[in-house]
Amino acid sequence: MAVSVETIVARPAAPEPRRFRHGALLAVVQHGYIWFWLAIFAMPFLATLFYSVQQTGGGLTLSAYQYVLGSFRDNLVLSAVSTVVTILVNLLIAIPAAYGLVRYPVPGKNLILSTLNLSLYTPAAVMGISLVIAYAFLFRIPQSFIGLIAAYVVGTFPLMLVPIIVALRDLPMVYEEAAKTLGASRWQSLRRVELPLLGPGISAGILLTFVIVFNEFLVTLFIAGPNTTTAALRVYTLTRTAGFQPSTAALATTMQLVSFLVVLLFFQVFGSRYLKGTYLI
């Protein structure tokens, strides 16, 4: 039988499957769930940055991060050298001790490693307690940089040597192998081949290092001397002794913003070589 063209001009739709509509309902029901505990976790952050920006009798203002271009910077400075310093004393010392654990035959390993993990178990007051008493009368470097670089260390060194162990067990002996094979001596299969493997490792430890050292303040608090003031320990007096001001905010909001912007360069720069497939999708 035949049909004309107007049959099939105004034939209506056929309507969209219901599979489709309810993948439809779904996604947006996905996205609503991630946005909304995204904005819940942001939250405090952007109401401390409104709090900076707001003043008194209403309106908004920027005067109160002029606190941040002045005495406030030595405190950042501070902040920044102390936690680079502390990565770098960590990948000296953690790289040869999960070698050690790893690939010799270390008596009580187990016992070795659970003792070195001992900071992560300690409450911060006591482990702060712990270390005046040991730096002012054994080791005499009270309230001192280097004092506050060896607590960092102390507080941090298995956050950096942790992630390394596990990448160094998932690390095959063939490698080194391979390497000496060709020619290559201890030090160039090291450098050029096991180093690179063991990339995601050290690049969790040195995030991990980051994130808990620039933002540590608590053990600072115990350890930290008149000229040793960091950025958090800074936040955290002033909040004490003046209250929540919006001058305490903007230099909160300073932290938190160099925090992140670290972070995300982290990622850019690291995170899409050695943590693909880890922490990035």
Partner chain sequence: MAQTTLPQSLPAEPAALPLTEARQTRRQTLIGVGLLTPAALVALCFSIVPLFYLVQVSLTRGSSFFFTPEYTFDNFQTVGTRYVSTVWQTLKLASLASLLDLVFGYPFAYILIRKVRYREFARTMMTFPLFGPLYLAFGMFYILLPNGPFGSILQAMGINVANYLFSLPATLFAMAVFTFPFMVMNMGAALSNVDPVLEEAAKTLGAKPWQIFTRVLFPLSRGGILAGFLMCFGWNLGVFAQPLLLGRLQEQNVLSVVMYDKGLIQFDYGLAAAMGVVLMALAFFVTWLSLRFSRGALGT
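The structure displayed is predicted, hence computed values, not measured ones. Residue numbers count along the first chain shown, from 1. Compared with the form predicted together with the partner chain:
- Remark: the rigid segments turn against one another between the two forms, and the hinge among Ile141, Ile212, Phe244, Thr228 is at Phe244.
Having seen the form predicted on its own, could you now give me the structure of the form predicted together with the partner chain?
The next block holds one chain only.
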């Protein structure tokens, strides 16, 4: 006993500085490791960006970007429109579904949720081939805009559903009850109280839908036609047919930049809280 007290008392003299140095080294290694991977995540984007503005024979140019608003414009517009439409449809079906699952005594909730989530677990190529068949044979909407939207909706509305369910579960019933006792109708309470309070969850769903749909190319590759080629699919087909062109790099850069800015905006406004338990972070 007495010995250990002595060692404790004697200690601060010599070993302390060495331990400090050791700790600092460890911290450098640890943070270095994180930054190494963060750099790797950003690297492909930065390389693409660099390629897109590189001039043959040195120097920088934005000339590749003329294609982005030129021959790629229709693709970009289609990407933007289909993303927005998908988000709207997702909202229209996911908000009621979340209410049904959280606030009402529906039997077999877990089974229902798994079934709704099924498409999330289906590999894109499988979804692509099954939809090609169903569109050609059953719905008779091959290569159509409707078909594209339907595919996006079924593939992403679980991503809208999950954050809204989380937000709705976190929302105490008292707000709905307070609105009720103050004389609000069901619709008034929904519009004035619940939807604003569910805002972050809904926004998370919008973000996830956006990130996936805006950049989706594989399901699209199976079901799209000449008139329904999205920008992401264009990147793919151009790479396969024309090799690595600066114009393709410019399109890929634009797509990633837009996506990243939206993500950044979202994180600024809402943080990442409502993205937990979803497939993004």
